[in-house]
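What follows is one chain in C-alpha cells, specifically the form predicted on its own.
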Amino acid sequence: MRTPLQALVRSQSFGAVIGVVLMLAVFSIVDFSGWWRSQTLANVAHFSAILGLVAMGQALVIITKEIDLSVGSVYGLTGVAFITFEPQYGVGGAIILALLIAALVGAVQGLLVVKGKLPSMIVTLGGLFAARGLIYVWTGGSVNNFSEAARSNPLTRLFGGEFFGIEAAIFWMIGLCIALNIMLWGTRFGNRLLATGGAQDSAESRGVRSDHVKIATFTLCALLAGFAGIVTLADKPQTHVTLGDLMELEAIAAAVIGGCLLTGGRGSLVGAVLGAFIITSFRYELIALGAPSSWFITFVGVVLIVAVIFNQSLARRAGHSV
C-alpha cells in the first residue's frame, strides 16, 4: 500500500505541486512583506479561481486528446450576453440565456470536430474569431454596465459577492472542482472520457461512443468558460469587448502545467487549478515588482516547456506512452 507521499509523487498534479512550493519559496525570499499580505493573497486567489474554472474545462478537453482555443472568446461572449440580456430578462433569465449561448458554441464545435472529422485546433480557432467578432458586431464596440438594481440582486451577489469575507468565485471554483473530479474519477462518463483520450480505438471497440463523449466535453468546457465570465461580471459589472482576450492561452498553459498531456488520456483538474494559481501569482508578483509586462509572457513560455518535459517524464515513469 502506498504512503500519502508516494501517492503524491505518482499523481498527475505532482509537477504543479512542486511548482507552487518553489514559487512560494522564491516569492518569500524576493518579496516577503509584499507577497504575504492578506490583500495580495485575496486578489491572487480570486483571479486564480476565475482562470481555474476555465482551465478545468480546458483540461477535460485535452484529456480527450483535443484542444479548445475558443474559451477566451466564449468567456467574453457569455459575459457580454449576461450584461446585455439583463435589462430585458432580469438577472436569472440573463444567466440562463448566456449559458445557453456558451453551451451552443461548445456543442457546435464538438459536432464539427467529431462529425466533420476536422482538427479541433482549426475548429476552435475559427470559434475564437467568430465569437470575438460576434461581440463586436453585437455591442458596436461598447458594453453597457449593470444597473444599481441588478448589482444588488441576490443572484448577482450569489455569483459575484462575498461569503465570510471570501470572494464567491473561490467557493464556486472549489465546489465545481470537487464535482468535476467525482465525475471524472467516479462515474462511467469520466471513465469513458479518459478512455477516449487514452486509446480511442480500443475504447470504441468496447462500445464507448467517443463522438458523444467529445461533444459533451466540448460543451462542458464552453459552459465552464461561460460560467467564469458570468462570475467575473457579477463581481465587477463593468467590462469591455476585449474581455477574455488571450485567456485561452493562459487556460491551456494552466492545464499543461497542471499535468495534462497533449497526447490525451492523462490529466488532473486539481493540477489545472494549481497551474492557474501559478500563472496568476507570477502575473501579480511581476507587476508588484515593476517588471515589464513582456516578462510575464516569457515566463509562461518557459514554464510551459519545462512543464511538458516534466509531465512527460512522469507519464513514462507511470507506464504511459507519450
The other form holds:
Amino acid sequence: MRTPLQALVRSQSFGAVIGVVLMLAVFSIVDFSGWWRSQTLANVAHFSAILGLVAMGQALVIITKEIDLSVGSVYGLTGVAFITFEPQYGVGGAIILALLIAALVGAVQGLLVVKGKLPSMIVTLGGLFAARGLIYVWTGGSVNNFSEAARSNPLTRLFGGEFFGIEAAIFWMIGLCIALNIMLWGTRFGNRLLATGGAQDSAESRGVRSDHVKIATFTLCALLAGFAGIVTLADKPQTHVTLGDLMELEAIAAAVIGGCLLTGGRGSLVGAVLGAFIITSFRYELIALGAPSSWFITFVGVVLIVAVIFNQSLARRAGHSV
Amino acid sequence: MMTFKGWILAATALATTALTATLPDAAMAQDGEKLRFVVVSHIGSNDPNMNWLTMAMEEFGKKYPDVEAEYISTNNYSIQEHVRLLEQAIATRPDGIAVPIVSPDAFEGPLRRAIESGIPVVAFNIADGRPEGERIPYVTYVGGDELLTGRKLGEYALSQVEAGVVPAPTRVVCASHDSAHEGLKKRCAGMREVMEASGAKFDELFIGAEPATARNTLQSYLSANTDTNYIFTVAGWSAPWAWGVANEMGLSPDVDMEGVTVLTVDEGPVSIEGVRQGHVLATNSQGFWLQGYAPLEWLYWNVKHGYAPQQDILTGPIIITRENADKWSDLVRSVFGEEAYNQQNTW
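And the form predicted together with its partner chain, for comparison with the form predicted on its own?
Below is the entire complex, every chain and molecule, led by the chain shown above.
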C-alpha cells in the first residue's frame, strides 16, 4: 500500500506541485510582504480560476492525444454571445444559447477530426480563426454594453459575483475540477478517455468507441472555455473583441506545465489548474518586481520547456512510454 | 482526349479570363478612366474607429465616382500581417495608397519600392516620425500627432491640477495594448514629457489586448506601485478596464481630488461617455473622419493635378473635456447612430 507521499510523487501533477512549492518559496524570499497580501492572492486566484477552467478542458483533449487551439476564440465567442443575446433572451437564455454555440463549435471540430481524419491542430487552428472572425463580423469591432439590470440579475451574480468575499469564479473552478476528476478517474467515460489517448488501437479492440470519446471531449473542452468566458463577463462585462486573444497558448502551457503529455494518455486536471496558477502568479510577480511585462512571454517559454523535460522524466520513471 | 497538362492549361486560361473580367476597375484605371486607391489600415473590424474611416470613404465615393476606393485591414495587432497586406496591395498596382506608418522600419522597403514605381502614397493616422530627409518620401501625412496627443492631454491634466479639480500626479502609468505600435509609444512619450517635467514618475506598461489579462497585469502594477495616481490608457476601450481595476482596489478612480485619475484617447462612445460620467478626466479626437476622407482627396489631386502639400496636415488632437463632451456626444451619435452609440457605451 502506497503512503500519501508516494502517491503524490507518482501522481501526474507532481511536477506542477513541485513547481508551485518552488515558486512560492522564491516569491516569499524576494517579495514576502508583496506576495502574501490578501489583495495579491485574491487577484492571482481569480485569474488562475478563469485560466484554470480553460486549461482543464485543454488537458482533457491533450489526454486523448489531440490538441485544441481554438479555446481562446471559443472563450471570446461565447462571452460575446452572452453579452449580445442578453437584451433579447435575458441572462438565463443568453447563457444557454452562448453555451450551445460553444458546444456546437466543439462538436463540429471533434467531428471533423475523427470523421474527416484530420489533424486536430489544423482543424482547431481553423476554429481559432473562424470563431475570432465571427466575433469581428458579429460585433463590428465593439462589444455591446451589459445593462445595469442584467449586471444585478441573480444568475449574473451567481456566475460572476462573490461569496464570502471570494470571487464566484474560484468556486466554479473548484467545483468543476472535483466533478471532472470524478468523471476522469471514477467513470467508464473517463476510463475510455484515458484509454483512447494511451493506446487507441488497444482501446478500440476492447470496444471503446474512441471517435465518440474524442467528439465528446472536444465538446466538453469548448464548453469549459465558453463557461470561463461567461464567468469572466458576468463579473466584468466591459470587454472588447480581443476577449480570449492568445489565451489558447496560455491554456496549453498550463496543461503541459501541469503534467499533460502531448503523446496522450497522461495528464492531470489538478495539474492544469496548478499550471494556470504558476503562469498567472509569475505574470503578477514579474510586474510587481518591476520587470517589463513583456518578459512574461519569455518566462512562459522557459518554464514550458523545463516542465516538459521534468514531466517526461517523471512519466518514464512511472513506466509510461514517451 | 485532353491530357492532364491540357486540362491545367485550359483551366488556367479560363481562370485568367474570369479574373480579368472581374477586374474592370483595374482595366479602366490603365485607360485613365477610373482610378483605384487602396487604404491599407491597421484599424480593422476589431476596432470601432474603422466606422469613421469607412463612412468617410463612402462620402468620398459619392463626390468622386471616378475613383474606386478599397479599405483593407488587419484584425490583429501584427505589423507582419500589415506589411503582408501592404505588399499584396502594391502587387495589384493601384493608382494610390493610403497607409498608416505603424512601423517605419517595416514599411520602408515596400513603400519606397511602390513610390519608385510611380504609386503615390499618403500616410494617414501615423506618420513616419523620422527627420524630413530620412522618412519615407510619401506625398503627405494626414492625421493626428501622437506625441502631441500625449503632451496636450498631459498639459490639460496639469491645468486641472492647478484648478483644483484633480490631485497633482505622483506616478503615472501609460497602459498600452501593443508594445510595437509607434503611435501608441508616442502617445506615452508625449505624456511622459509633461508628467516628468511636473516631477511625477512615469512608467509604460504593456497590458496586452485581452481584457482579463490586461486587468490582471494592471492590478499587479498598481499593487506594486502604490504611489500611482494617474492611468493613461492609449486606447479608449481599455479605459473602463483601468477604471474598473482601480475602483475594485478602492483607489477612487473618478474625477475628483481623491485617488486615481484616468485619461484616455479617441472620440468613441466609451471615451466620450467616460468623460461625461465623470470617470475619465479627458480624451481626444484626432479627426478620424478627416483621416478617412482627406488622404483620398490628396491622392486624387496628386494623381490628377500633381498637387502635393508642403507640410503635414494635422487633423488633431482636439482635447475632449467635460466642457465640450456633450457636443462631441451629439456629433458621434449623428455618425454612429443613436442605438449603436448607446450599445457601445460599456460603462
